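Given next, in structure tokens, is a single chain: the form predicted on its own.
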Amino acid sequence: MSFITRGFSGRSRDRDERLPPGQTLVEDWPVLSAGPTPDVSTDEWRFEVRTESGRHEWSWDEMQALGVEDVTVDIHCVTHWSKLGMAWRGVPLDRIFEEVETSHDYVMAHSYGGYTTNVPLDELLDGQAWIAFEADGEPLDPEHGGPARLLVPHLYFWKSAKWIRGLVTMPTDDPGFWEQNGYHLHGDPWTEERYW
């Protein structure tokens, strides 16, 4: 008979090295959403960045412009959900702030729809974020954020806001939709950063 309790096992040795504490391995990744689905098309959609020192604004065609990049990247939702490996196709945050000038350290994003959610602005940049158009081969559905979404999958998904429209810098890191609801400000799966 062991001393030692079940559970103080650690990680089992056939563990996925990629999966953070407390997170199970899915298949197709579950829809959960925070309101209805909004039907944005292309032709309509918009992305504005809005600083202390003006807007700045793209359509559809000039964010692709920008230059697409294809990245693979683990993705890991608050709710103990984890996709590994998944293939993306999107404009990395650094290209746009390449055009954009801010002294703040925070940015709002903003979802058609009216979600939201806070980000440190370091934390969208340095090839750590996109606006994401494709997963696995595919246009977004609407159900997964389509037509494009933020991708921070260094953060738990609700930092990777669905129909996103927008960010707005911010000197602090006010909260958004779900931090104002008890969610982590950072939201770190790794640190499992999930809850105030």
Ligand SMILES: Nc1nc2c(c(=O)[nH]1)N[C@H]1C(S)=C(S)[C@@H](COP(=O)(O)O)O[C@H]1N2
The other form holds:
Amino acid sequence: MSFITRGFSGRSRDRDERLPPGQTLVEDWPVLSAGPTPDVSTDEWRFEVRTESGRHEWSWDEMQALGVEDVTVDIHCVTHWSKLGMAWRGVPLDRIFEEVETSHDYVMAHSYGGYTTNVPLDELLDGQAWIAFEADGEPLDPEHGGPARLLVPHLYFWKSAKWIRGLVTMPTDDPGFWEQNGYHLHGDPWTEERYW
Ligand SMILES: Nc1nc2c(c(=O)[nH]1)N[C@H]1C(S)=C(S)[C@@H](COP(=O)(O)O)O[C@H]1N2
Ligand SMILES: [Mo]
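May I ask for the structure of the form predicted together with the named molecule now, the form predicted on its own having been displayed?
Let's see the whole complex now, leading with the same chain.
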């Protein structure tokens, strides 16, 4: 009995407060991809935003020129692993939406290769999301979404679309790829919005 009590209290005291419920820390960085890894060079890479009123496009250099930021964030995968304190570099979505006007409240993120995921627009703003192209001081590996991926660390990591190629604004919260297959429409790790 004392063995069980000691083990239990030890674990709860050691549990990192940055770790959401039901998550476990990993040291390595697992790769989770629903399909093959697309091969996109920075030369051919384009980022497009489509709204009810038009279309905007940025090349790789134009994206960098919007203003690059270094951030340290935690990431949480719905399959129960988390990594804390990862160093990322990217362009905040705030910079992009300074140049875009829409009355829509939601966006669908689209990736090279066809992956999609839905996010409320206001959860991509105010320093909550980036077009990221470096992690831990290195250009993103293709298998982790290089040359660039969406980074939305406050939501489960399936929202962080790898090989991002653009956003389409939407008046309603339509489900993306995993959301159509049972993942939660929103995906807050702190309230365990895993499935629906
Ligand atoms: N384009 C694309 N983005 C994606 C995925 C995918 O299959 N395709 N998988 C998602 C899921 S479920 C997770 S957990 C993370 C995994 O990112 P990682 O392989 O860099 O760890 O990417 C997300 N973004
Ligand atoms: Mo995932």
